[in-house]
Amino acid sequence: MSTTDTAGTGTTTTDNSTETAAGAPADAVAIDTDKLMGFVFRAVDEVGATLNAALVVMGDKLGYYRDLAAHGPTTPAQLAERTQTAEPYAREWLNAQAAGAYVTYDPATRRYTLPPEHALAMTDADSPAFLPGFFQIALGTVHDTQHIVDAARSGAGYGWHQHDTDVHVGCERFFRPSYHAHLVDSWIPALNGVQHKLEAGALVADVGCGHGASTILLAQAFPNSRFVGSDYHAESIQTARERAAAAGVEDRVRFEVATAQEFGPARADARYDLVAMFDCLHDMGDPVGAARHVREVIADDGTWMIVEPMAGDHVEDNLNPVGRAYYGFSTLLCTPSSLSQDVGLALGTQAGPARIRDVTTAGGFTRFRSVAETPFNRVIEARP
């Protein structure tokens, strides 16, 4: 092997073959140095936002970002004594974050502030902006690699309920606060005739309903009506049962364990006014199959509202921040889900509303269409 630099420009030819007869290289390569080097220093950069995401998650827990935002321009030992912490470890944290420009830093005072807006999106937990479940949800998966490096290899799936704790708690504190902001004011409104059923009086499905954030909303929103949140992972399904009582809505939601496939009638004798699946689907072993089963559970005139990551059609429309994220996600966290059941169907997390609509028409919906969508969600109507 041997590295030259060619005429004093910067730019150097790398050759890992053998030389030709005349003695030039067979397939050199140019190498341009400056573009090398940025690329280093982007990883490099990269390096300090993966152990960002941990530190997010160290300063959601310990009170840092809420403490900063109730007390304005700190110091280190100001911010561990309040919070009960050692100090070595909030000033390293605070540096961190200054670095990474999540909190300012005076010099002059030797004080570090959080910003207002970012203050909004790291301590309001209703606000659509905000962002510790994100990094929370993204710390889990990150946990679990080895798991995944294994599945890999093998062709195997890796379960939701066998992650991290944080996925799970992440998950939830990362959707509810756009739950909270759209669900009833904009989203429920979109879908053809709903909003007035549910005021009547409907039957409603949450499938995958994790903690019950969404089924909750729901139920506080429309009291005339019932739910019935269902959800693979028991241990979820009773954290959803604990917050149901808690927000006085026993009288009208239950929660059951039942997969997509499996999920009960709303009555023996009535069939669901409106199915709905938030951010799920695509994790599913079997959506073709989740289909026909709230085809076979829903009403002739009811509504299918699915829920899913904003995503295009193309892999060239998702290159983009937020299908970067997903796309990690996707790899990490959704296929593995999918692989791990039956079918495996992998759609990803970033399937597209073309694949959805397959699947909605494989299922026997024969309607479909979009109806509302933020920067991380799209929502989609699918009748019978």
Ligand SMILES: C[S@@+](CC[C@H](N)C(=O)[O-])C[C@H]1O[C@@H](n2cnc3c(N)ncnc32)[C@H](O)[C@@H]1O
Given for the second form:
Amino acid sequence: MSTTDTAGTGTTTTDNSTETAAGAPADAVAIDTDKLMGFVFRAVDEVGATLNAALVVMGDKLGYYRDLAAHGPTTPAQLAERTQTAEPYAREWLNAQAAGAYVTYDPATRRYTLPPEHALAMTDADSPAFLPGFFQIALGTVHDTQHIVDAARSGAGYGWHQHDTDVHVGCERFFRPSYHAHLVDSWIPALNGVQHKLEAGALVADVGCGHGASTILLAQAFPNSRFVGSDYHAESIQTARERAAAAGVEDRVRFEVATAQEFGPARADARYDLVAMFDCLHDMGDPVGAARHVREVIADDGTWMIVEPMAGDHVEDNLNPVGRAYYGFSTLLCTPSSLSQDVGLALGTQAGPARIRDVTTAGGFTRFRSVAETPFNRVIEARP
Ligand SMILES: C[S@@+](CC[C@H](N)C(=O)[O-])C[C@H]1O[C@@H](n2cnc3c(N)ncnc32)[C@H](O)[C@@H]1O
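Any chance you could show the form predicted in complex with the named molecule after that form predicted on its own?
Every component of the complex follows; first up is the chain already shown.
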């Protein structure tokens, strides 16, 4: 291939030296150098953003954001001393944060400041704007890239349980703030008749519960109800039990290691009033099998609440920043998870409501309603 500048106009022609079947050269492709350099510099920004994922996790783990939030304008030496870290690391980290506009820098005083809005997003784990968990799950996911490269070649999957711990902890820290903000105050009330049942005393299953953030929030809000959280990942269930003990809800919450195709009530004849699945249906290899099982263990007037990543039904609906992040997770985390299990349906993180509806219908559910949305989640009500 050769590239020729045409008369200094900023346009070059690229001769791919490809010959047609008849032996004639293929048409030269005109290259707009402004567009080329625009693309290159956009990519430079993204390399900085890629590294920034690690810098955010570093700042979160070392307490840099919390320290900057608690103190005003700060020098690298002050940050290092207060966090008991080495000054060169604090200095370079601050410079990277300033270049990325996470902190501001005042050349006159040589001090760095975390603006109040950024402080909220970087330090308040109860705020729906909380960001470190999002970065932590992203970085943990990226950490396992080589396994996904290998899996893409072989067609194998890569299970949730095989991932770096940052994936499991980051997942909890990413989703919990949104559940904390919306689950009890708006998602449960949006479901037909469910709030009243939970207040009176209902039997609830939280399937694929991970570290149990949603189970514990529900248990805190509805003390008359009983909750069973389940997940196939034993380490996550162990953490969920510890979280429930710390939250003081052990009396009404039980956690068990079980797949979505086998979880069940302690008494064989009991039926669940509410089965919830938070951000996990698309991770399963056999979501239709799970749907059939939910139908077997749910009361005839029960409700299946499905919380899925926000998505439209068509690729073009999801070509936006949230869709970009979710397609990234889909490629590296959720689709490999599904492929690692029996059936391996590989719904994808951006399955969209129409395909989720198909899953519920195949499982024997007849009613389907999208009841709430946030920028990150869609909440669905499926009923027998
Ligand atoms: C994205 S995480 C969501 C965890 C939790 N629901 C939350 O919102 O924080 C997906 C969860 O689904 C679980 N999972 C995947 N396949 C499963 C299956 N077939 N049965 C039960 N759990 C499953 C994983 O172990 C993981 O905890």
